[in-house]
Amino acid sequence: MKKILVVGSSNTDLIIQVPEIPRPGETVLGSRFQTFPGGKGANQAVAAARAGGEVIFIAAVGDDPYGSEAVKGYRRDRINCEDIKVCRDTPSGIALISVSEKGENAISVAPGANYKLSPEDMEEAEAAFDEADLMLIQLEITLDTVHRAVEICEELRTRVILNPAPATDLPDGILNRTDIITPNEAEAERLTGIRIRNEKGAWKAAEWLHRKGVRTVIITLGARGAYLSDPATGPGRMIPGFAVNAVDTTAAGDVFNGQLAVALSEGKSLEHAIGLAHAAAALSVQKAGAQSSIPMREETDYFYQANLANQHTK
């Protein structure tokens, strides 16, 4: 089995259910409070593992209960944790999440140990990079560390999937070493300056990213699906998603990326891989929490086959 390297953040999510997302200066009385393991890197590592991938996770946690519990959870999902760094005198990453009755969310993150993951740590994890078929990386760690990780992948000719979240500006030195980029609408607009109101806007944003050296662009558009642009496989086109009733969208993008990485590592076409990623994300938004909502491979395969006729209904 080909190995997937995930480099990124490990957080603990503190979640409160609220009637609606509060506006600036507003206090909203919520209801249920829950604690879940999270972090974009961790969510994507768990999603890839549950999708059947053999996953190596490079991350940093604090020397505290949040960090130790997180690592225990990764091991339960059979993730290789040998390169997870434990930082003394630094707290683990924490995310404060408000989830509305409509399934919308607002997230604030204190990075903690995530920002202690360094370029030198990438170099020390040489064996992990050597073993990987592809690397999946996000932006809840420092850009210097992201830059070094993609440089190492370029040296080893390892494919890079970059999920540019949370949204930020990126230097050309990262973009031109990225094989596949997976922004949502807001992230694509932040990167390119192009507002995506329709398929034409997605095409313009994708062309901008291609000019920066990115080979494959996948812009996720929520329930509408995803816009795929890869000049090697034909003109840009929409890959439809699945219509479901969302309860909590917190980890939908992470689930999409984890499943996408596994499907591509198994040699599936881009269209098929995106379809499976849509299915996994659709299953995840029907449950509360981040990692607790991530489906197993059998669930995703069944949902995908059973609901192909229901794609693009919203």
Given for the second form:
Amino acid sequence: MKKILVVGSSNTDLIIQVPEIPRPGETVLGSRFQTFPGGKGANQAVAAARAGGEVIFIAAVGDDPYGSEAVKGYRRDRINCEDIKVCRDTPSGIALISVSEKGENAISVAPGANYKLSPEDMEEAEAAFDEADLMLIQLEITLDTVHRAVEICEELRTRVILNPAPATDLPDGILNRTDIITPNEAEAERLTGIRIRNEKGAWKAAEWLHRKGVRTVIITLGARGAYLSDPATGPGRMIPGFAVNAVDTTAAGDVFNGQLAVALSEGKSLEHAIGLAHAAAALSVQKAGAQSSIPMREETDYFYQANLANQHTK
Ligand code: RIB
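Structure of the form predicted in complex with alpha-D-ribofuranose (RIB), please, following the form predicted alone?
Full assembly next; the chain just shown is listed first.
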């Protein structure tokens, strides 16, 4: 089986259900409080493992119960954790999340140990990079570390999927070593400076990213689906998503990326891989939490087949 290398963050999510997301200066009284494993890197690693991938996860956690519980969970999902570093005197990453009645969220992250994952750690994980068929990486670790990871992939000719979340500006040295980029609307706007109000805006943003050297651009547009631009496979086009009632959209993007990576490593076409990624994300938003909401591959395949005719075309 092809191996998927995920490099990224591991957090513990502290979640409060609120009637609506508080505005600056406002206090809102919420209801349920829950603790779930999260972190964009970890969520994507778990999503790839549950999608049937053989996953190696490179990350850093603190020497505390949050970190050790998180790693136990990754092992339960059969993820190779040999390159997860445990940092002394540093807390594990924590995310404070408010989830509204509409399923929307607002997230603040204290990176803790995630920012101790260094470029040297990438070099030390040589065997993991050697074995990988594809690397999936995000931006909750330092950009220096992301930069070294994509350089190693370039040297090894390993495909890179970059999920540029959370939104930030990126140096050309990362973009031009990225094969597939998967921003959401806000992240694509931040990277390119182009407003994405419609398909034309998505096309312009994709062209900007192609000029920076990215071959395939997939801009996720929430319930509307995703805009795919890959000049080698035809003109830019919308791949519709599936309409479902969302209770919690936390990690929907992570689930999309984990499933996408596995489907591409299986040799599926971009359209088919995006369709499966939409299906996995649609299943995840119907459950609370990040890793707690990630479906197994059988559920995703079943949902995809059963709902193909109902793909949301708005
Ligand atoms: O993408 C969702 C994730 O973002 C959460 O699990 C939280 O940990 C933050 O990293």
